[in-house]
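Take a look at this single chain in structure tokens; it is the form predicted alone.
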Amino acid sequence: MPSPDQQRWLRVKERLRAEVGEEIYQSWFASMELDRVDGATVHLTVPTRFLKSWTLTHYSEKLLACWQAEAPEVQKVDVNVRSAVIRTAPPKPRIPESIESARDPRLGRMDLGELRAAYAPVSSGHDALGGSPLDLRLTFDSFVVGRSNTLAHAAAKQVAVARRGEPVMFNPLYIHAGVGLGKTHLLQAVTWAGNHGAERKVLYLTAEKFMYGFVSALRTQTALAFKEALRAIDVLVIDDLQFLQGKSTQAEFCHTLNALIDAGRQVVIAADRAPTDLESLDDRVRSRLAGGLVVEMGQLGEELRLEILKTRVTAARQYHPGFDVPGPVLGYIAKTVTHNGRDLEGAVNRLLAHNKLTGQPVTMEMAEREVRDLIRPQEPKRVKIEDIQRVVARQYNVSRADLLSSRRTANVVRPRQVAMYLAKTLTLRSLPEIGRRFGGRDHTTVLHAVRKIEGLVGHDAMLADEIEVLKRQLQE
């Protein structure tokens, strides 16, 4: 019988579930345990420093919130790294803290088809190359079409159906976007287009994996074979980048980047932010991934929530027959539940159990009972430090350089103080991001020009005014 604080630990691990989603839950959650509580301070424990650090910068506010939801007497939560001499079984391979500590002595070759035997995960025909798991519903075929995605579809697609030797069109390809819009879902189609043709080599791989492949391969001094093997792929396919941690590692992808590129490679890359919002990433990384085709997915409209319902409703339909969703009811569902397509297919499972388990056929009562939380309010416009310096400037007739440079006249301290109030309040970006990119100044500067706005818009109703119509103009 589990003691009462691990009984209290699996709810807050069910609630940590239901907040951040199956995918983000298993990993950086599933291998955390409860050490003990004591007092008012929770202890946990992980099997990485890497996950340590990642957890606490990501997910303590978080963690904290659904321990105090439980237990409200709780003020902190510590997460520790597990000693190895506790553990009962081997752990699962995870990526160290950083990649700098693992030392490369002089380097040993291993033969290729070792290596992708020994990288490869357990998936279904992808493995074969050593790639991440694909998922058999990600295809071309299942993919829906829209404004908002069009462009991107349509430079996949011409990804997908090139042919070697052919001229690369878009190299690299970069498609980005927020979660749940797609990224994922074209990427993979991708992959599996390319791979069932047997005339090129196309490997799909997560950032995770990758840091993952490139630390195995320097421990085990196979980090030559380990960068042939890339560099003898036709088409590589990179998810979710803004992952990627560590000097080492960017500099190997950086390298493996060019090497593709150099050689009439194809390179497609996704990730939640532009290349240029990516600060984690060493400059020469983002300059290169800038100068391929850069394409944003947008948020979903209406008439395409729409049709990906149908499109769902209808796959369930196959190996259920008897489930039918009224075209009302699919009505209310895409225009309520408005946040991304993973909200939409959460819907019609919903409504597919509760046919099933119940005998009950769908209607409009139902619906709104079973999707009442996927109803979320709408996002705000999601605002770029870019955007900001460039309407500011315009706003006080400076140029975006005078806002980024070291000069101290009136003309220029003012607007560059008012550029960094507004990236502090309407971005989630650091004050030392924001430091960096207003000219690498250092975050008290950034701090000093937040707490000198905010104490003069209190008296000085022009500036406050002037504040009001640039927060309108970057959120229109």
Contents of the next structure:
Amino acid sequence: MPSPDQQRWLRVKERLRAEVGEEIYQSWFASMELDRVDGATVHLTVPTRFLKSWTLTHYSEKLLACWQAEAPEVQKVDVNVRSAVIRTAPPKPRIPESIESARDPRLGRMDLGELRAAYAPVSSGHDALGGSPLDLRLTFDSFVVGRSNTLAHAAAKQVAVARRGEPVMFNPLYIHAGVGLGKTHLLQAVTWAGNHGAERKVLYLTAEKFMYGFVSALRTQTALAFKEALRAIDVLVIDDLQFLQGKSTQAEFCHTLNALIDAGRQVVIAADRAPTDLESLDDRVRSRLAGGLVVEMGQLGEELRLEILKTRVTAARQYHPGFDVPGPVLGYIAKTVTHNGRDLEGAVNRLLAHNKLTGQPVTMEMAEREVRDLIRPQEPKRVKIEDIQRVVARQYNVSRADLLSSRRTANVVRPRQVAMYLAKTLTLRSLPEIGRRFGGRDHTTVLHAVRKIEGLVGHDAMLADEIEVLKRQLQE
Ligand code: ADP
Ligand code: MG
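I would like to compare: after the form predicted alone, may I see the structure of the form predicted in complex with ligand ADP?
Next comes the full complex, and the chain you just saw is listed first.
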């Protein structure tokens, strides 16, 4: 049973979630924890300095208000950084030392996260540039090319080898994919390769770091210098753009983007969704982003997963010559751990740790046990609004333009309502967003359509069947 304070905190979190919406909540509050309540002061903690400063600058009033709604006696909310025991441990660039210390009783209790931290990616001097830390292992050499990422890889490679002053072929280069499918790997590869000649300046920034840089520049009144510095680089690489929040940061990002592109500099961006689906961004940014080359990376196929595993094992063998994974075991993992590249990495790490700690060779039985929880049910496919519009238009023999138009004849109205209904039920898009994507309609129109269809399927068996068929086509 959580303490009364913890219970109150859970309710405060629910309030916050309701007020700021799921997306912002996940970005800023999901990792926030209650430390203690001390009289009229609430002490909260977050994992990073950045989160602390961001939540304090942007959300301290909201936090206080939500607390006061649950506990009127609260007068102050304090946010601190949780002690980052693992993060601040000295970096251990090579695996052997960390694993060799197996005599260390701590190791027995290491969970996967800690184990990963022990492998700690080595960050380069890149940090001094004000960029985000880079992982030495994420290069083109270790990136495996397969069907799902051929185009993204080729485009990234092209950007990386371009010389200063050469005309830029596609700008920005925008790569999108779900979690763990190699976006960060590819972007860091571009950064490593692009910086190599030292002739060009390539800066890798997560969207969070971009915001942080901008926000702290504003606070210290060095915003101008910050902007100038950004505009002085040849290639700007921004990761996880979906986290870019806040009107003024977005406006700044838009200016930077325009300035760089107009000056013929290259911009490379990764996000977990297409530009059109970046709901929180304003239209100008969105259309500028969509104006370059937009490439999606799909799920990793089995062959690609197998190759990634082999590359990982080979890399580990550099430091652990005794480590080996038999072919059938690799095949088994490639077949069953289908979710994403992170899970593949986790699987190899576990086998390695097990092998090092027990001294026993990797067998099928051990692999089955170690990776059991990495075998997840297939995630439902991400359905896109465009696909819905295309499939519905085809089914009802109208054009996609008809669906987006303002025509109100019966033969378009119903398909349009069906498409909106499917958009609401098969995607996570909000009503206003769906309205926007259907020719700039109001969210109440969308709501009306959704209710209408919901009501009809109850007693119109034919419509219910049609919708089932459409759903199946979209989710296959
Ligand atoms: P994302 O940024 O898209 O969430 P990451 O780039 O962090 O994903 O990839 C997750 C893990 O999977 C990393 O360990 C990465 O090296 C690995 N990975 C993903 N795709 C590939 C690939 N094509 N080749 C080699 N490793 C890959
Ligand atoms: Mg990433």
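Numbering follows the first chain given and starts at 1. Definition used throughout: the rigid core is the maximal C-alpha set that superposes within 1.5 Å between two forms. These numbers come from a predicted model, not from an experiment.
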N349 C-alpha moves between these two forms by 2 Å or more, core aligned: no
Core-aligned C-alpha movement of S405 between these two forms, 2 Å or more: yes
Core-aligned C-alpha movement of E73 between these two forms, 2 Å or more: yes
